[in-house]
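Take a look at this one chain, the form predicted on its own, written out in structure tokens.
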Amino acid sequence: MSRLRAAAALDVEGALKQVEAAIAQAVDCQEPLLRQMVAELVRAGGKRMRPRIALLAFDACGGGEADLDKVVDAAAAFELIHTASLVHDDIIDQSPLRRGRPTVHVSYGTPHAIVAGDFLFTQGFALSGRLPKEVIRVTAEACVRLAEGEVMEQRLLAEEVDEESYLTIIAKKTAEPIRACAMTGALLAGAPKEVVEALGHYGLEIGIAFQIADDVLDIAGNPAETGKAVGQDAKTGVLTLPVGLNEAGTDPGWDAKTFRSMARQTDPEELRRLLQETGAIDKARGVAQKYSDRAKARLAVLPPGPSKDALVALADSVVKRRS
């Protein structure tokens, strides 16, 4: 901890506005329809959790004003890559809604949606290409893990999946990119190796907690807050912790594969009732809390400061969120 520079009290909200400006510049293009599609995608926004983690990690590790442009570019790149992955995810899962709005493949057709996703990936890597080689490597590795996780999930849709396999999938698909954000903030701040690794573990574990919480919201969330129908993932067969790993055995003949198949045919409210009765929802929440607590413990390597406090609060918020 003594090898870290003092935190620079970064104006995170101001830096996030710079990230938004960098994203807007990156998605500008000459083709009007493509420009319209990607503008709608980035305006839909979301929580901007990934850029926020990169900025907070940068500040918590003592990042200075001289390197702020680099971390802004990195944060924008991660958000563009994340948005691209959502476009492709929605196509694969045939999701009709994203954050309460029709998905891009519903509004514009699958061919245009694929191109929009590819464009966002490309622009994300164009931004990251300005950064040090180590950051480019971390970004590329996260994208490789994301692709592996997507294929692994699709390959196992018809299989009985244990908790270890499920956690591997969500670590690759959701958590590895968040891990890369946290590591990049620390790297650009010049943090020592052990701190970079600790922030990477923080990002990985908060990402796992975030995805499990998302699984719970698919079953137990309020559609007005989540922006998607209850049980949407269950209906399309997407692996989630409460459904795919229901261990309570409400019927002795049900294994995880059989239960997932049954869930696709069950009324969402009935499925919610069933999973509440078996304790699967509470169990999933408990697993999410475990990973959130692990993430917070990783921050012991950081000196006290507002950005460290914000990273702790973020770990708490992912398991308590309602949307």
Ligand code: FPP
Second form
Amino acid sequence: MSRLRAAAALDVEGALKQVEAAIAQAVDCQEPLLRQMVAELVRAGGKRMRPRIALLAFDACGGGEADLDKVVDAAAAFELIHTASLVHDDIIDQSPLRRGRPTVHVSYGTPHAIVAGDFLFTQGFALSGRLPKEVIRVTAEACVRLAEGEVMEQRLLAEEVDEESYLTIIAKKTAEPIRACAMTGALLAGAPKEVVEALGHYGLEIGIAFQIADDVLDIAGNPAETGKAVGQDAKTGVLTLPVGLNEAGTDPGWDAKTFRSMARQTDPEELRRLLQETGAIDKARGVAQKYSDRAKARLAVLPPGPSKDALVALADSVVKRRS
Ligand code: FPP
Ligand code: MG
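Could you output the structure for the form predicted together with ligand FPP, given that the previous block was the form predicted on its own?
Whole complex next, starting from this chain.
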């Protein structure tokens, strides 16, 4: 702790506005249709959780004004890469809705959606490319894990998935990029190695909690709040934790294959009732809480300050989230 400078009291909301400006600039291009597609995506917003984590980690590790532009670029890059991966994920998952609007492939067709995603990836990496080598390495590694997680999930769609494989998939497809955001903030603040690692663990664990909360929302969420169709993962056979934890409609255990094939054919309302009755939804929420608590404990390496408090609050909010 003594090797960290005191937190610099960054104006996080102000810095997030700079991130929005960097994103807006990055998605400008000459082709009107492409510009329209990506502008709609960016306008649809999102939680901006990844940029927020990068900025908070930077400030909590004592990052100063001189490096603010770098962390703003990194935060914008992570959001662009994340948005790109969602455009492609929605094609793969055949999802009709995202952030309360028709998905890009529904509005503009799959060929255009593929290219829009590629464009966003490219612009994300154009921003990352200006950053120190270690940040580029961490970002590229997270993207490798993202791709591995997405393909592993699809490869195992019709296979038995044990608890360990389930956790590997969600760590790769969701938590690794969040880990990279937290590490990047710490790296750009010049934090010592053990602090960068601790922040990395925080990101990984908060990311796992976030994805489990997402899994619960797939079953028990309100589309008016989530902006996504309910039961989409269940319908397409993507394993979610409440489904994995449900054992033949009785006591929650792990019996993913049997129940998953049944979940595919079950009406979303009926599935929610069943998983609520068996306690699988509550049990999944409990697992998310466990990861959120672990994430918070990682922050012990940081000196007290508003950004540390905000990182703690963020770990609490991912478990409680309704959207
Ligand atoms: C959402 O999960 C999926 C992701 C966050 C990962 C998508 C990754 C890719 C398409 C691969 C990207 C490739 C590279 C090279 C970076 P979900 O379907 O459970 O969540 P959802 O309910 O929000 O759709
Ligand atoms: Mg999806």
